[in-house]
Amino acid sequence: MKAAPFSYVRPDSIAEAVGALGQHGDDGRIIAGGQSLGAMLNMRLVMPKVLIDINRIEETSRIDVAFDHVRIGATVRQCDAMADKRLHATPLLSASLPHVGHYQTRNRGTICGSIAHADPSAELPLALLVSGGSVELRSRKKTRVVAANDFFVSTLTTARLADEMIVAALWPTAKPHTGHSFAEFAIRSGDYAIVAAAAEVQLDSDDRVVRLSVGLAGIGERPVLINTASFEGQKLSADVLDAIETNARQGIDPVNDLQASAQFRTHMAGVMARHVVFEALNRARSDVL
């Protein structure tokens, strides 16, 4: 099957590209690395009119860093940030990333196109959500910044408006005495997870919880965060380790598919989400140390 007829635009800046959406709305659609967004086309799940490539905008393919955050280009390659020694200070993000896709895929692959895609399954969304990031977007009108937990809604949607652009992604940087930690899932290597977790933990100097974020993949139509409020102020004991595993198994809806059953990746959240706050603990507890 081939995809059905559309035009296509290269704008040369985020200007023209943003008036491209603003012009066609629904019927446009951005194009980066395509890994995704191909498939979908050729096999007619997607039919836009415009296509809008935007390849040649030099202002997205960069990396900037700041003081407490890392802004990522909606055209930066996921390999090109595996091999940034800069994205260390989002360690959470260089966890990840190895899980995603195959080498191929990463090579055109960008990171802000699987935040796009959203689905609920990707290692990307997770780890933005539980880092506390946020996703940059930009109209002809206005730009403004959409909280991670704010942006994804639901299967392959997120908040973003049709006349919208993604032109980047906004990371935290790691904070002293934090550990992170990512583990997924899979049938097979670069298959998306049946189930994925993440976590983020900062101690303070008697290895109580300043801040601790725990999230699932895989188990509903966008990722989540597990209910930790109660946590804080803690040391993280067998006992709250348990509450975190119960923690994750409730609240949540799998599906059973073909992969996984409903039960399995409930039981998988739970295991999972466990074992990613034990590992964040431990390399939080080595900054402390």
Given for the second form:
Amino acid sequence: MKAAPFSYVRPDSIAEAVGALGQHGDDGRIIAGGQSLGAMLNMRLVMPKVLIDINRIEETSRIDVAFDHVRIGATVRQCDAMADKRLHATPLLSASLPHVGHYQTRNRGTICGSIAHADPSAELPLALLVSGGSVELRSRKKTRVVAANDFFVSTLTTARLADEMIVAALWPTAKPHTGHSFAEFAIRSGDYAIVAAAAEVQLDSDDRVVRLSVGLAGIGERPVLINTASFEGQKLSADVLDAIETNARQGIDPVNDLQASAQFRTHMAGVMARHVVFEALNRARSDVL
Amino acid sequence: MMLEVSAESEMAIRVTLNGVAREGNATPRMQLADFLRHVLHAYGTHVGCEHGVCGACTVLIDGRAVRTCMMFAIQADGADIQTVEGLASSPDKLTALQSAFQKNHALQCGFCTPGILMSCVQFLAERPQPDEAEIREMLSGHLCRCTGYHGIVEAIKEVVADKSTSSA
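Following the display of the form predicted alone, present the structure of the form predicted in complex with its partner chain.
The next block holds the full complex; its first chain is the one shown before.
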């Protein structure tokens, strides 16, 4: 399996990269770590005319900490982020990274690349969605920030336009008294999840929910948030956990495949949602104390 | 100046391979694995699945274990590359890791072994005292169909144990 022929450009700056994208449009494709795109190129699932290699751009390799978010540049590798202590500020990102691929693929794979690829079972899109994060897109003409919930459209499909480059992912800093949890069920270590779930729970001093965000991946064409609006201001009793488990199984459309039936995935969606909310709740409580 | 290479053009790729400056030509679509084997004739690196799953083609690029089927040669221009050929100074002077693989039956056909060895080099440099769970997590990036992994885990554990007694 060899990639179809492509021309290669290697920009040294974001300006050059978006210039090349603007010039080539749908014929151009950005490669960062290439741990998803490389396989798609070799299998000729994608055949861009021009490959735009952003790996040598300096300005995208940084992690910047602002007062309310951590900004992860387009070429920040997963292994480097995992080793960076500043990611304590974004515990859900830290918790999800060890589940992404393998030791060897994390050496080269990037956080933004996984988000750009938008596999419906992937961990980082789910974590970004549950964190309430967003994606910074740049074209020759403008920069815009798109919330994760609007960014992920469908399988391998995002709101990114053909002339736009993802220059960074923006991860909100966890608020005080917040607990988080990330869990996935997969047949083998390093596989994409059959079902993955993530939760963030923020409590007030009276143990009531200030914010509850729960999401699932592997259960449809994109990661989804479970409806939790009715639980705000409540205490997370066993009844509420039951309701979360029920809500998680509603409105999802998992596939049948060789690994798991749709029925099994639906069942697991409830189990996993309950598990991550419970774990996040306990972490939030220990943070309050 | 932005580098631009057309699909049919060959570019001179310069790398340091196991400490030696090497050069060869590649079109943009040539995988780094194919460049190492067919252009530089370094056949120690094996090519298995060609889509980033099996780990057979893993080498160290600037010190990091990377699958060379998921990288194009043109991306590696200027890189420092270490492959299995760089481990033993001669066939009868294996590294401690290679000797432990031999002793613990950590290979049978040997197809996956070069990649696994190169992952181990980085892994053990970063974590001199890994536990078995960490070893297995690292190994999950490699497929071996002969050994059932047990001998590989034992070999790595032996190297770790020997290192800790010799430094104690």
